[in-house]
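Heads up, the chain below is alone and in the form predicted alone; it's given as structure tokens.
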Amino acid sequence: MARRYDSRTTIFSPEGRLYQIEYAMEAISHAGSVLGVLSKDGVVLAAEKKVTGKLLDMSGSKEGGYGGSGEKIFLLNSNVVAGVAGITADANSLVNYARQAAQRHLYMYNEDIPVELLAQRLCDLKQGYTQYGGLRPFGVSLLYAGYDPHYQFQLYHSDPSGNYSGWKATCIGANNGTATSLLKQEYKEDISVEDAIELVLRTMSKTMDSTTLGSEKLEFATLTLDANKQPKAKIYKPAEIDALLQKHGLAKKDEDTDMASA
């Protein structure tokens, strides 16, 4: 019986359901899993890359730019960071269309942008995506990961339908609900940056489709204050990503290189 109403994004099922945005947000399901989690002095997200290959030419974010080699992670605003799990061309063009409406709001009004106003910015966007017919819903989500003076630290989910919702703690794509119920367990409501930092690698390494984590399979990103109280991202480049690792014990060991090599 659906299969009558499932072909056109505008028309709803007799049980009320736009199928169009299930399939998107299914197709989100299937992605590299995005993890943020909220602490009191920062946010952190964490990515993992599925596009990976011996061939690829990673020199770019080893050298130059701002660190990742922007599969997953971006930075939206100096005081906005965003993961993104879906389509990674549909991400593309909306972090584009995001960048220009906090470029338009610091025009206009001289301040960064507040985290929820992009939120709802790009949900605006989506939504009318789900309204009008010959279109598709973007098969994208989105965490943003934000710092505003008004409402501090924040960390926002959004999805294909417009929905938009804000988090302590979150993960979307693969595997999301098991990563969901061990943040449950193990989140606490005054957790420091550093553990916040631990919990999502940890949490990572347990969800996560590899057996094992290193640079070549995580994206990183955190965003705190400097000492002028200003927002700070830091968007982490593969040796450092390493070096986290191998700080919280969590790097490859080395039978996993020597067997790998052989």
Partner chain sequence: MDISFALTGKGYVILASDTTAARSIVKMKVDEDKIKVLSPHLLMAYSGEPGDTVQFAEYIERNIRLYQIRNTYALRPPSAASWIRRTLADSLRSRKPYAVNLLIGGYDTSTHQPHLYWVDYLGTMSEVPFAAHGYGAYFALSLLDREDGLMSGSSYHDPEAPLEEGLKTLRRCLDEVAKRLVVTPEKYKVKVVDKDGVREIEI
Given for the second form:
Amino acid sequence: MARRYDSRTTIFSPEGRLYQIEYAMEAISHAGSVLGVLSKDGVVLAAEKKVTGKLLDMSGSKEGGYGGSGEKIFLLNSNVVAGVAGITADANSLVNYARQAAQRHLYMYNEDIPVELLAQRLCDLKQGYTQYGGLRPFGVSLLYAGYDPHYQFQLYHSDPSGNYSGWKATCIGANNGTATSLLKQEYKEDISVEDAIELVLRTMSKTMDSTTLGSEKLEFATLTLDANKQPKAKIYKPAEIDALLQKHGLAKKDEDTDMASA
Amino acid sequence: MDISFALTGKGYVILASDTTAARSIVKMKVDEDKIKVLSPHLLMAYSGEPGDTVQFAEYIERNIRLYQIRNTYALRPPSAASWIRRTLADSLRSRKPYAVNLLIGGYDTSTHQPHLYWVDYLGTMSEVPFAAHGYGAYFALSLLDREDGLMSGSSYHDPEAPLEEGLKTLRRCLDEVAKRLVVTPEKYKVKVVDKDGVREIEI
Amino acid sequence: MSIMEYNGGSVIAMVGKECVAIASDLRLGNQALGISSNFQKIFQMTDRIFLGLPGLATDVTTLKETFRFRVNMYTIKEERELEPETFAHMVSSALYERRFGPYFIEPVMCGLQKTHDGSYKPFIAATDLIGCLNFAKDFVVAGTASSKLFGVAEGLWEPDLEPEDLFETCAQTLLNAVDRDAYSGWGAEVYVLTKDKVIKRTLKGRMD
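Let me have the form predicted together with its partner chain next, following on from the form predicted alone.
Now the complete complex, all chains and molecules, led by this one.
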């Protein structure tokens, strides 16, 4: 019975549901998780990379293109970084759309696009695919970590239906339930960015499927203010991620590497 | 000919514009308000080709309002001014350009800074401490240029002056125009924008 | 009255030893009436490219915003930094697009071009208002004081100047040229670009 309402994205089922949208969200809950924490002086993002293999040629992404984009964390504009969970191909298309929207705003108003406005722009696009027939919705959820002078640091989440919401700390993708309940326990209102980094890494290490954290499984970014009070996004390079994990005592244990080499 | 002045001070911008609406050599009206309130912390004085002025000012006013309705907060003064400038610059290369000169004064509630922009009908824009359009510019700008200290305690323009002193400086400009310009406007409308928003001041 | 002289303003760029310099005045006028003494005409487009836009002031702002947009879109799509020579052609084609209704700007640009062995080569260029490129080896000038700038630069410039000497040469050339031009002046700014830093200095000059 349900199949009759599955084939099209724009048709309600008798229970008043849009199955394709729900399937898209289901796809995301299997994707590598992305975690974000908002603090008073910065925002922190971390993302889990699912597919890694020694044979995959990563030399292109090592150099870093526009803001050193990796697989899951992208610089959308000088004041916004985003983490994506879901179908990577769809995400690339959305990231490109977001970057263009941000540049158009800069051109029109000579200011960095306000974070919520950028989230809205993407949600308008995503919502369109729940209504206009014949097309598949974007199978992507995003976390936006940004700064603008209106509301200072912000963290937003948007899903395939085109809904978006602001958060103090949240998680999307696999194990997001466990991660959000952990964050709920640990989050403090006046958390500093340093503590937020630690909170993100600790939560990540507890919820990720793999037992060890390392740069081949993790992407990491922060958004803070520089000396001139301008937003500064930092997407960590693999070596910097490993150094960070080392600092917080979450890196691979030495005996593990010994075992591997033995 | 329309005359408008504007100057900044400590946390405020003052805009003044004459109130005459003239056709050729005839005064049609002497209580015309030529300063639009674009948003809670943004003012725009406009002058130029009759017809174009009101049409353009209302177009800007409604679009700034639309942005505020859509996004819950208003454009900040630098962004609003940039957008208005772009509108004029695009218009310049259209079939029938608007011939409107503007002074845009605003208070940025997120950085707590006053901003004043001089904009002409070509789309030329510059952020300035004080500005004027029309024949008044030739008298007022040189007056406002004068550095303090040559006459101690005198109130030539000071970007750190309190409102009282700023209004006194404006008064000097108006008096100078009244004294030296052949055709002098009899009345001015004066508006101020600061952290508390926009208000009109009798002078 | 020429529309190129309506607002006034001048720019000069010079080549040095592993460095480049670009300088402009800060005046914005309405013919003889001065409006602002803080109107910038030089803009940093990337870490290694500077663009000077003397001419009609409305087009200074419009082109600044247009080129910022185009450079950013290039960087996003190509996922690499734009080279100065590529940028020069971008400027040229943007201006020639408006061949029969031009922007009244004569751009001057300078930068450091990456060479095959990974080092940087000084680069300067200028175009006319419809985008005809001029790649000079010594210096390029434009604006209301361009004729005077040519004269002074011809006398002061020499090859392989070190950053500090290049700054002095560029600054003195501009300052002395604009003193002979009624439409340029009211302060100046100079940028010197070397492979590891940018030196910016704002100069007073004759404020009359």
